[in-house]
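One chain is shown next in structure tokens, namely the form predicted alone.
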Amino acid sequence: MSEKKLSGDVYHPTEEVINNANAKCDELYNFAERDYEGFWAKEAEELHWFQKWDKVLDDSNKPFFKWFTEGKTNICYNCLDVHLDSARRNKLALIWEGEDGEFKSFSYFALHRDVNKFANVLKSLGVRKGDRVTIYMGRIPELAIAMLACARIGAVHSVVYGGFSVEALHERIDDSESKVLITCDGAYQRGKIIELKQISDEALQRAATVSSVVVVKRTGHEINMEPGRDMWYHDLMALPIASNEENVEMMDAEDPLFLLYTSGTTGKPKAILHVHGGYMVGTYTTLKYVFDIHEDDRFWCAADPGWITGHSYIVYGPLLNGVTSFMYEGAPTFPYPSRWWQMIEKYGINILYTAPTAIRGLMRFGEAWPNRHDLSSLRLLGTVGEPINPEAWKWYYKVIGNEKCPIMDTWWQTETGMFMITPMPCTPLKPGSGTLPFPGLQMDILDEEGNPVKPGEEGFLVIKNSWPAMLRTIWNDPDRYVEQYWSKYDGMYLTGDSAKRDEDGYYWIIGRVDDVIKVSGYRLGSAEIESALVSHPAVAEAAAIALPHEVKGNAIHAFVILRDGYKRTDTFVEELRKHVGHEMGPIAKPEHIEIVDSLPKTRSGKIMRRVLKAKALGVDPGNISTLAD
């Protein structure tokens, strides 16, 4: 692959990078193409199984694929227990720094001990295999401990991002029918306290299934503790119920591991279901090869554990690979724009994996801030969450990587569980392109009729074969799973993203084709935002679209029709913005709200958001023959 003459702006890996990589590109691609199931079986054999699988892939009930059928394992056991009899026992598993400068670290031994103890606490609260547990916290080590403890005893965790609001939290608790909520008194963000416990209390007023709330003390400020329901984490961990008694549940490869809610094209978020076996193999393998994991690496995925990136590549992937993972609680620029660069220097971080939004945000402050720190420990960089514009890619490569760190620009989804389109250190790079599908994956770009598009043309990105870490279904809604992902093209998974492919076969992701808006890498449903606006007594109808934003990638612009008796004022518009923030969380606040008399609709009554977007951008709206008026 490296010998082929590539077109455009290409950055080739150095001989040193190629020679030091723990995998050779051509060998991996050839093996996975020649024997796809054998490739994944070989990776699975590097992990621990209480009982080996009898079949690698069962595709007898498409699209409900199963991997490693009849295999028995436990992802938590593979993250922690397998390392205790090796030199990794006393190696650091997790390093954490709080926004206020507080520091904690956990060896593999210490993390195993705390996870095991908390798993026994959960069992004492009545949590059993298959029960759901909602986790709503800031970026603190106890979030990872809670996730791993659930996995250890076979409970299904549902992590809700700590920036989500009362309504979003309540909806997710209600849908999952969680038995226990794990939260904290608050979290620090830009020097302020996010009132997580207060939000939890409001959400629980209508959540009948939750019987116990475990609260981690992070900020120490005054909060309400409901007698008989709320318990402090540190108190429970000091009781005899937090025993060291081993409690690993032997799980079937297809047993549920976690639910993670993602925005859909309707107002109701959908719960993506991932399982122990295939997800474990997929995250282990992709992290190992894409970020070329070595024994002494310190890996920093700067995402939030409340999103799939944090699940796969802060918690599970790094621990499965026995690497040291770094976690930071707060904002990239607090108290100064040098915070990230300071921590890379302080902790000797080797690999930084973050979102284009963060890179663009830090670019604004110039080169002086990173240049005052020694970033020479870095050997690989990565991006995730949205396409990265070439200008930001080059700044990241030149200023942060000192032109020696290849950038692993990864495309994947909550649904895929693992990297899907991604380079490896041996891959020639093109700024802005995710490069090629991971070895063995068959992907294509199709037009509306299902024909492959020509190079340079935009179309629907699809996946043509199954993969181990794929979602298994939508929780309690298998029909929606089939309809949403498998109904447009026969036998192919519809990603919901548009893309194009150049003459070298490199993929370029363009963005969502459905009504999902990506803001700073976070997926928000247009319908959810519109529902939040319409829940205000003054709003009759609303439409939300994404418009380009130089830092966030996209910003939300909303169009609102008011009920009779209400008029537009600047204070009223700000009130609507705050209302959306209260309903969904600050990330969903529209950048701009325009009061209008009507909205463009089809004759069947569907809002034509692309017409609104074209009008806002001053471009041709295209075919509007279905427009009602």
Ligand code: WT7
Given for the second form:
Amino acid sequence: MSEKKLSGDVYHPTEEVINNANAKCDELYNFAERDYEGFWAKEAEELHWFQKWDKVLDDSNKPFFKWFTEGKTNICYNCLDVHLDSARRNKLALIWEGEDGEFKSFSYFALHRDVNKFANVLKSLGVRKGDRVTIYMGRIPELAIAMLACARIGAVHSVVYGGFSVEALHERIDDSESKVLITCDGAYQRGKIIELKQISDEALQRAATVSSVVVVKRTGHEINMEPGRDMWYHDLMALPIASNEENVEMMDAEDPLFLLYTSGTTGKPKAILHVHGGYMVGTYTTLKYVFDIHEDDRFWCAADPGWITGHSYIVYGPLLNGVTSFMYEGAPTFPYPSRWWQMIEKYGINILYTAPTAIRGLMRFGEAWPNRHDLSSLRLLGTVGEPINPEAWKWYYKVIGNEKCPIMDTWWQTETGMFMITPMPCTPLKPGSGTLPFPGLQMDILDEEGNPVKPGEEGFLVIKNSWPAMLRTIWNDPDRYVEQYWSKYDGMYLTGDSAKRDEDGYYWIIGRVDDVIKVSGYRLGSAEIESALVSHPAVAEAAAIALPHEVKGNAIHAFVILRDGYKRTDTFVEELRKHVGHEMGPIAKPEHIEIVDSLPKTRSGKIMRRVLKAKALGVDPGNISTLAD
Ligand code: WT7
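Since the structure above is the form predicted alone, I would like to see how the form predicted together with the named molecule looks, so please show that one next.
All chains and molecules follow, beginning with the one already shown.
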């Protein structure tokens, strides 16, 4: 790092952190700047390839970039098999604690065995290379096993977050045309059971493509099993079809690895496509350097595997690095607000990676809860999902990290697959800033006309070069891929976020500039929430906006117009909230629903959500010349 004096509130890493770090910072930044492809090639060489690539980056058909062309590999092989010939064979790959206190762990040997067996089960169910498999489960080890088993045989997994519900699941099964659904009977959350199998049954009544359902027994309560369609995981794993016969499929670097649905500006969620080669290299490298992965680390990413954070940094990143990944099933405050701190002490967690909303939620209970536990095993902390307010940052730094653990505030997206703006262990930190782009990445902040903005000014955050773990397209909709990400500015990827840069070049994310809402770090679309509202027979029209919320960051506020003949009753709003919960999932339930007679619209009939927002916040709505009324 340069010796230049930085402005503002700066936290310098300790000598110990800098000296122990994998990343010799200056070297990495310089190397990547000097020889971007060489930098990534060097990282890729640390992984296993059945056949080496001939070109690191092929940008002959922009924006459809290709990485490691003609390279043959398999990400699951790199997560498991490569570790079996060393001492890592008997090391723990995964430690899991259930909300009810149940405990499981898998050595690399055991995880490989189960993944390989389950991959053979999937094959016997007719799953072939390129087929899609939907996975809809709670946070249990079998979720990781299912993902890895798909990757192993070249099937494309599509994980649907367990907090989503009937319609959200149905839409994602339909769009991906999945053949198989892997789910569980239920999941524990705050001591209650989420009825995942029941929700699956309802979703499957609306979907036609699924022929087999594999059900993992977690809660053990009574559920419906449809003969001929539904099978228990443990039964299948005990059959001869769950053999130990090796089944790794040799994959082209550009072959699909997974689809992950995420919310965009309009309409239904889009399936982001990631591939075996580049995604593997990107997640491996970023985790290694940013969280400074050492051989004996126990890494805890407290996200859900149903979102990109869990894909990249609970499952793939840690296993590619051969470390121990920790997974916890339940709520952070169940049964007491000390649950997380207790587990950090119990398992000796070295790195904790979570979201601002969780930190704010835990902070509310005060310091006494963490102070009761020995958190000295922690070496690094991380945050992701939304901007972190300096107050929460400082609490995390002081109370959890004991002022010795740097906080990696990582900005990235489902689409980017890997960290994009992030500190390294050596980076001086400023609370609330993700600091600088990862080595070699060219990012900028532009005004409407495409000119870089001055320090301190707000603009559109863009990425100017390609990176290995980038999305390759939107599944079944390459036009939308080009239109959504590559059309505002020529040759640049539009992130959808607004940001500022300070005089030191540090990036400060402000938030989404489209109709994407981040609630507790979860990404939802205004349009999806509105369509869930409108699917209720009493609702004629609806608008959903985000308003600031102390713990969740944002909360959803909805405005609805009732159909003729429907009257507002005391229980109606609650019924409507329940309806959204049933269709989309509890996270999409509006905090507040207001029944209105009209909504502000443009003359062409588009709802002007920004006018609603300005009104709710009591601020100037800006230019309203297009308003119809
Ligand atoms: C959006 C992407 C990929 C991790 C989870 C979110 C916001 C993400 C940060 C951060 C400020 C952040 C952005 C981004 N975001 N990380 N460190 N600071 N904002 O993935 O669900 O695809 O959401 O999350 O608005 O565009 P996602």
